[in-house]
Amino acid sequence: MSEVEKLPKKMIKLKWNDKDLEVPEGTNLLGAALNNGIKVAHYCYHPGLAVAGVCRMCMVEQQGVPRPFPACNAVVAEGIQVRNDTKQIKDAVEWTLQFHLLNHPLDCPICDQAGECGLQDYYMKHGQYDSAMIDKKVHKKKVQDIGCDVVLDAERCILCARCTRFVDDVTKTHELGIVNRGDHAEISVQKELHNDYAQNLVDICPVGALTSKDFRFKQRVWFLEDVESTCIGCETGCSVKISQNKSGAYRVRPIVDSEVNGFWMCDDGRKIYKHLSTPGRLVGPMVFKNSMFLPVAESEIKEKIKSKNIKFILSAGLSNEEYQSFFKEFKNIKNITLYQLPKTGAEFDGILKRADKNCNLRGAQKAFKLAGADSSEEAMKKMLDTLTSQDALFVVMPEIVYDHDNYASFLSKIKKAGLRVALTTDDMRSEFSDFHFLLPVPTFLEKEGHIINYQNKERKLNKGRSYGASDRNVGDWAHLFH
């Protein structure tokens, strides 16, 4: 950052509908209104994208300017007086909305965007008119799989160009464009989507033209509640919201966070909810008997391990509070090591994705250091090499695994322990057949806590609905080895 960029920006004063605003110099005029709680109809404008000025919905009047103009195409200036509540502007918004709706199909009841659609919202506020359309609607291709689990319905598209600007300016992969003219203009798929951020297109589409195959027809949005939390997919720690209800979790979307992820998140991060509400989630301790896992009393587990040398391998994805709780209960630091997920892919892709998939490695290392324990990979390797039949090994399994070959190799090395116990957020029972016992622990969405991201920023985990019967974290199982 240059010395000029570090200087505080000059503040500009203006009026919008007689409301006094004070915003930094250079602020987009429409953005200034939206950031101050003033509602202005718009489709093409998005603060994370270049200005296009194509939807013409954000028209305003400015004192001293002879004609209305789109607010997104202007920046603030000292002392200007702007209005969008006059009859002229309200008529302009209604007429523009009619053009957007001329060829739009009336399929709201089956559209995934229903309930969070800009067309619906603005029609209820600015429309509710009798249509003057007498010609047949122009029909375009529907249900196009354009790659990366994104479906395009060209009939619903209002040509706001958010999607084309995203692939041009953010991912720079240029898969989409606009072809033809007039009411025959449409999004052209130059090549199938092939980038790690394609699902952001679904988020930024203001209508139901781009939908997600993963979420499509799964739930109505008004039956869902959002829980704000932090992505555990890698060390970036994006701010996210998870949509869920009593039936399960259904999607993950980004929250605007200028310090970490801006407006976006990667597609891998959107999959972190998959294990939250699977039918096979553990609801209590299980024992492997007769080639299957069966419920077991905690007293039986305690009896089995009381004559063993207890050792622990923790994952690098627990919350700071869980590490503190664990080290408070288990004092034999020589018998504690840390399993770190291996790096996958490029160190950093230039947008958000990072190779280090350990969401709280820094928090784990800090907790180990405070406790005097060794969190190095060499310490874990030494423990694995020296396991014997006299050991009872407790392994806190990683919540999400990316490199399954490395994971399988890790599991193969723990077989030397005489008794093996997995503490897991998932069932994955087919992969846990080498363990004698399973203990449930909460997922990232079933606990309150904090993690530390690659910037050494503390990030919050918020508790949503619980889909397992146990809310006990690692430290809460301490009575088994006392």
Given for the second form:
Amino acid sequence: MSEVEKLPKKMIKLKWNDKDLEVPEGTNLLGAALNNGIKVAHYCYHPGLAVAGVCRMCMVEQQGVPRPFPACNAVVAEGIQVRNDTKQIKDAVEWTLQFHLLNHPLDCPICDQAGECGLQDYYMKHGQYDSAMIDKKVHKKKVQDIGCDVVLDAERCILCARCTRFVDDVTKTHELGIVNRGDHAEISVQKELHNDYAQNLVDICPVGALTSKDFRFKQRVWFLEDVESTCIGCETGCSVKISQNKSGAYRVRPIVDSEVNGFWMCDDGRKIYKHLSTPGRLVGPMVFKNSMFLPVAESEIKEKIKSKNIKFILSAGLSNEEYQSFFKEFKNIKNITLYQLPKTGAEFDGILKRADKNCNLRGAQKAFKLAGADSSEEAMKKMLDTLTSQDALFVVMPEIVYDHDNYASFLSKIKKAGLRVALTTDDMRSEFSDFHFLLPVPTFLEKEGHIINYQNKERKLNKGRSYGASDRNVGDWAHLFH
Amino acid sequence: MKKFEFNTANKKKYQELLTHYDDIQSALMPVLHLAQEQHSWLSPEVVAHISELMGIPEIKINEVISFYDMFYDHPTARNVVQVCTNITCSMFGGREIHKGILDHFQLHNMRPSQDGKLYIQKMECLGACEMAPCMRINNIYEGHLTLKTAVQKLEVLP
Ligand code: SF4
Ligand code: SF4
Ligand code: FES
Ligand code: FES
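Swap state to the form predicted together with its partner chain from the form predicted alone:
Let us now look at the entire complex, which starts with that chain.
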């Protein structure tokens, strides 16, 4: 945010129907209504994109202005009186919606958007209910795989141009456009999508024209509940919500957070739910025996580590609260270091994504410092180099791994420790075969806590449903040592 | 994929066209016409070249090409013939002339003849209603047609 934007703005008073509004100068007129909880039908307006004014759904009348006009194409002005509840406007919106639906295939029963579709929502309110259609519908290409796990159904599109504005203004990759004319106009893709933010297109498409290959047909949206949380995919720490129900977690979508991610999130972050509800999640402590992992009694682990020299390597993805409780519980242990995921990709891609994939490096460093422990990579390497058969090494595994080679080489170096225990949220059994024991710890969606992002801003992790043994966090395993 | 480039004369014309407008985007339509004059249609190679030349994303150029009937995103022929079938011309037999020409030369609308000589396109108003029914042969207007005179004019084309 620039200095100018931080200055408090002059407030403008206006009237929308019978409601008095007071909003900062320069606010979009439609935005002013929406921000104040007034429901106004609209398709093309999106607060994160440039104004297009093409769907004609947000029409209003203003006292002293001869003709109705789209509210999204105006900014607020002192004392104006705007209405969208008059007969004239209601008719206009009804007819506009009728036009939007002229060539719509009405395949809601097989459409993934059903339940969160702008057409369905507004039809219930503004629909004419009797079809006035005498001409044949224009058919367009359905189910087109346009890359980046996005599927396009051109027949369902209402040409709001949100998607084209997104690739023009946000990612600047310009893959999408509207080709042909009139009835035959349709969204077209130049070769295929090639950007790291493509799933946002699925979110902003107000209808079922753009759907996610990853999510399509897995769940009806009305069977899902959202848990608000923070993305653990990199140090940006975007605010997100995870959709889940008792059979699993299904998707991640951004929450508007003007300080961190604005309206968007990257496609890496969309995948952070994948390990939450895999069928192989640990259900309790496991031992590696006869080339497989089997359930084991805690007493057996206790016995094995008794005479050993305890060492810990933590991940940089725990919550502040977990670090605190860990250092409290393990205050007698001196050998504690931190494994940091290596940087991957560009330092900053100019939008949101950052090379540093450690979602709570700052929280970890703070906790280490407070406890007098060394969080540097050198300290971790030194620990790896000096491991002996007398050591029992506990490794808190990172929840998300990008650079698998680096990770494998890290794991190969722990073998010198006589006893190796992984604390993990995961079920990646084959990667764990160098460990003697596995202990389950909660995923980011199974605990309350906070992380600190690259701007030193604190963001919250919230507890949703659990799909594995998640009742003990890292500090809670301290009882093995007592 | 054969690379497209403006020939020397057209390179000059291109530079000249740019001077007519405040920003480069505005010159897109005349530049496309120029390219089409040279290459007879706007192939993906032509689009790629113009995109690079003018710094306009390919999809934006395709939006323009697909919007206008006089830009071709598929091969045409040595002679592009646009037969008007809009209201005035239709009242004077324009539709019959269009269909008659296709039948006579055994062609389909908007598909080049096998010998590469003719490409017939049904058009909306050509803005020459006073000479209805009319057609355009390579940008030259021919009016007051009958099917017979229309066919004659096409037969003598190179
Ligand atoms: S695909 Fe969706 S976002 Fe894009 S123009 Fe159509 S309706 Fe709008
Ligand atoms: S930018 Fe980082 S924090 Fe934001 S969604 Fe992507 S991976 Fe997650
Ligand atoms: S939201 Fe205003 S015209 Fe589309
Ligand atoms: S209708 Fe044919 S030129 Fe106008």
